[in-house]
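We begin with a single chain expressed as C-alpha cells, specifically the form predicted on its own.
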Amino acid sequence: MNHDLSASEKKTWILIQDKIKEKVTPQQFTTWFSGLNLIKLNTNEIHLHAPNSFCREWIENNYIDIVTSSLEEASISNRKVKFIADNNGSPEPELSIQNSTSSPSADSATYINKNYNFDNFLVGPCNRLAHAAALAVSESPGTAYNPLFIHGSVGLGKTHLLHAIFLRLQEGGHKVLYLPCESFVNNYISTIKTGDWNSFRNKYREIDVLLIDDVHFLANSQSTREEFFHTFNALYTRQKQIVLSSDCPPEEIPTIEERLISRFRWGLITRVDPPGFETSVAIIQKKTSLMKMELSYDVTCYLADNVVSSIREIEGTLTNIHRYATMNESKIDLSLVKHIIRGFSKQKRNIGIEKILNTVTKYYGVQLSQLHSKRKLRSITLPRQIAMHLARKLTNLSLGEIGGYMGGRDHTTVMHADDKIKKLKALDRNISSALRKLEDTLTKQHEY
C-alpha cells in the first residue's frame, strides 16, 4: 500500500523505525513492524497502516508502549496513535517458519545464552526455592516437579534458570526445546498459513522437555491458548517435563481459562523476588569479578543499597559504570558512582510524590488515608497501584522510599504494583487513558 509522504515525513518514519529496532529483536521487527507504514502525521494524530487486523491487534496489545516511546524519542509526542488495517483478506505477516526436520536443540540455539548456567546463578533467599526446583528438574525431568512454573518481575533470573535447565538436560542427551512464548505464537500463526499441522505438533510434542519463557503472552490469543492446552496435555500424559516462566502467577494472567490455570497448578509454582541487600552484594561481587572490574566494599554496598529493582538493573548499572570509567580513565570510587547514577536518574522528571498522591486521590475520589490503609477493595487498590506506578516512573525515589510514602509497604509491593499497572495498561484502554490523563496533568503542573 503506497502513500504520498513528504520528504520530511519519510525521514521521520525512518527515524521512528530505527527507534523501534533498538527496542525489539530482529525477528520481532520483521514479524510485526516491517509491514507497518506511516500514512498520516499532523500535530494531533499519527496514523499507521498495518497489513492486517491480526497484526494491528497484536501491536496494540503487546507493543503499544514501544511504539509510543519510539515516537517520543523521535520528537513525535502528544499525538494520538491510530492503527488502520485492511479487512479485505490481505495476507498474514511473513513469519519465519522453523524447519520441521531440525532438532529441538537447533531450534533453541537462537535463544540460548550459554553464560546462563547453574554455575553462574547466585542463590539467595529471594530465589532459593526456584533454583532448587530448577536443579531438581534438570536432574530428573518429568518426575520432580511437573509442570514447574516460575514467576516474578522482569530481570530477576527466570530466563537464566530456564536456560540453565536447557543446557544441563542437553548435556544429558535429552530432546529439549526452549523458546519464548511469542515464538510459539508466531509458529502457530505460520502453521495456519501453511496448514502443516503434523510438523507443528511433532515439533512440540515429540520431545522430552518443553521450556516456554513468558507464557503470559498466551493472554492475547485464544486460538493459540487452545493449541497450547492440547500440547500441554499431550506432553503431561506421556510424563514429559514442562517448565514455564511468567511475570505473574497463573491466576493473574489476563483472559486465561481456568482449565489452563488448573494445569499450571498440577506441579510446583514458585516465585523469584528482588534480591535483598546481602544477595545484591554477592551479585555485584560476582559480576565485577567476571568483568575484571575492581570495586571497594563501600562502593559495592552503596550500589546494593540503591540499585535494588532487579538483577538486570544491577548488570546494566555495572556496565555503564565500567564504560564511563574506561572512556574517561577514571578511578571507580564512591563519588564517581554517585555521579554516574545521578546522571542516569536525571532522565526522570523528578515530580514530587506528594503531587502524584494528590493528583491520583483527586482523580479517583479517594482519601490519602485509604491509599495508606491495608484495605484491598478494587476501588482503593487500583489508585494505590497507579500511584506507585507513577511514582516509579516520574520520581527518583527508591522502591523502599516509595513504599514508605504508601503506608510503609516494602519494595516488592511497589515492584508488583508497577508491573501490574504496566500489564493492565496494555490490556485495558480505560486504564491506559486514565494513566495518560494523570501523567499529562502531572507533567503540566511540573512545567509551571
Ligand code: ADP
The other form holds:
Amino acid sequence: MNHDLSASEKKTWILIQDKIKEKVTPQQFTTWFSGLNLIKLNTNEIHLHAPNSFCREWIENNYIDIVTSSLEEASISNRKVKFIADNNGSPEPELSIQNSTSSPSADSATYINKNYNFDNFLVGPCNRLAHAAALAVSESPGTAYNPLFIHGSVGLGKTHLLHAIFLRLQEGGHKVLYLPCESFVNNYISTIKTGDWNSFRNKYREIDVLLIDDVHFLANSQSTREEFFHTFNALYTRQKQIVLSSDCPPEEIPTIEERLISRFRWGLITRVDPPGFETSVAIIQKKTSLMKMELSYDVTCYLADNVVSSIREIEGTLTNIHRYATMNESKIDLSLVKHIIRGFSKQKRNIGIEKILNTVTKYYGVQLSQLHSKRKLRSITLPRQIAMHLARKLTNLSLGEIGGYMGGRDHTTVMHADDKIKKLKALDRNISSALRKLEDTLTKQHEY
Ligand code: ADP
Ligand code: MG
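Form predicted in complex with the named molecule, following the form predicted on its own:
Shown next: the complete complex, the earlier chain at its head.
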C-alpha cells in the first residue's frame, strides 16, 4: 500500500518506531512491527496498517501497551488508535519471517547473544536450582531433566539461561535449535499458507535439542498449541531434550490444555525469583566491573536495596548512572545516585498511589478496607490486583512499597498480581476496557 504522508508525518512515524524499538527485542520488532505502517494521523485519530489480520490481532492483544506508550513518548497522546489490516476477518498470514529449513543453528544464530553464557551468569538463591538444572541439561541432554521448564517474571535471566544451554551444547557438537515462541507461532502460520509441512516438521523434529523461549505466547493460538504438542511428542519419544521458558508456571498459561500441562510436568519445573540483597550486590559488582565503572560499597548497597524488581532493571539503572556521570563528568557518589534515580522517576508519570486506590475503589464500588483485607472473593481480588498492576505501571514505588499500601502484602504478591492482570488483559475484553478507562482517568488528572 502506498500512503502519502507528509514529511512531518514520516518523521513522527520514524520517532514512534524508534520508541517501539526501545521496548521490544530486535526479533520482535522485525516479526511484528516492520510491516506496520502509519496511514493516517490527525488530532483525534491515528490509523496503523498491519500486513494481515493475524498480525493486527497479535499486536492488539500483546503489544497495545507498548504502542500506546510509544505514541505518548512521541507526543502523540489522547488519540484513538485504530489498527487496519487487509482482508479483515479472514486471516491470510504473510509475515516477514525467514522460512528457512536449512541448518537449525543458522536460524538460532540470529537470536543468540554470546554474552548470555554460563560464565556471565551469577548464581544466587533466587536462581540456583534453575542454573543447576540448566547445567545438567547441557551436560547430558535428553536424560537429566526432560523437559526442563523455567518460569518467572521478566528480566530474571530465563533467556540468559536458555542461550547458555544453547551455546554449551552447540560447542559440544549437538544439533540445537533455539527460538522465541513467537517465531514458532509465526513459522506455523506461514506454513499454513505454503503447505510445506515437511520442511516445517523437519526443522523442529530433526534435532537433538529444542529450546523455546516464552512459551506463554502459546496461549494465543490453539492450532499452534496443537502442532507444538505433536512436536513435543515426536522429540520426547526419541529422548531429545526440550527446554522451555515462560513468564508463569504451566498451569497459569491462559487457555492451555491439560495434556500440555501434564507433559511439562514430566520433567523439572523450576522458578527464577527476583534477586535478594546479596545477589543484587554481587550482580551490581559484576556488571560495574564489566562496564569499568566504579561504585562505592554504600552506593552499591543503596542500589541493591532500591532496585529490586529484576536484573534487567538493575542493568538499566547502571547504564543510566553511567551515562549521566559520563555526560556530566561527575563523580558517582550516593547523593548523585539518589538524584539520578529520583530524576528518572520524575520522568515517568508521577501518579500517587492514593489516587489509584481512590479511582479503583470508586470504579468497582468497593471499600479500601476490602482491598486491604485477605478476602478472596473475585469481586474484591480483581480490583485489588488491578490496583497493584496500575501502581506498578504508573508509579515508581517498589514492589515492597506497593505491597505496603495494599494491606501489608509482600513483593511477590504484587508481582504475581501484576503478571496476572497483564495476562487477563490480553484475553478478557472487559478487563482491557476497564483498564483503559481507569488509566485514562488517572492520567488525565480528573476524578472518576
Ligand atoms: P528474562 O528472559 O527472564 O526476561 P533475561 O534473561 O533477558 O531475562 O535477563 C535480563 C538481563 O539480565 C539480561 O541482560 C541478562 O544477561 C541479565 N541477567 C539475568 N540474570 C542474570 C544473572 N543471574 N547473572 C547475570 N546477569 C543476569
Ligand atoms: Mg526472556
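The term rigid core refers to the maximal set of C-alpha atoms that superpose within 1.5 Å between the two forms. Positions refer to the first chain, counted from 1. Note that the structure is predicted; figures quoted are calculated from it, not measured.
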Exceeds or equals 2 Å, Cα of Y363 between these two forms, core fit: yes
Core-aligned C-alpha movement of I76 between these two forms, 2 Å or more: yes
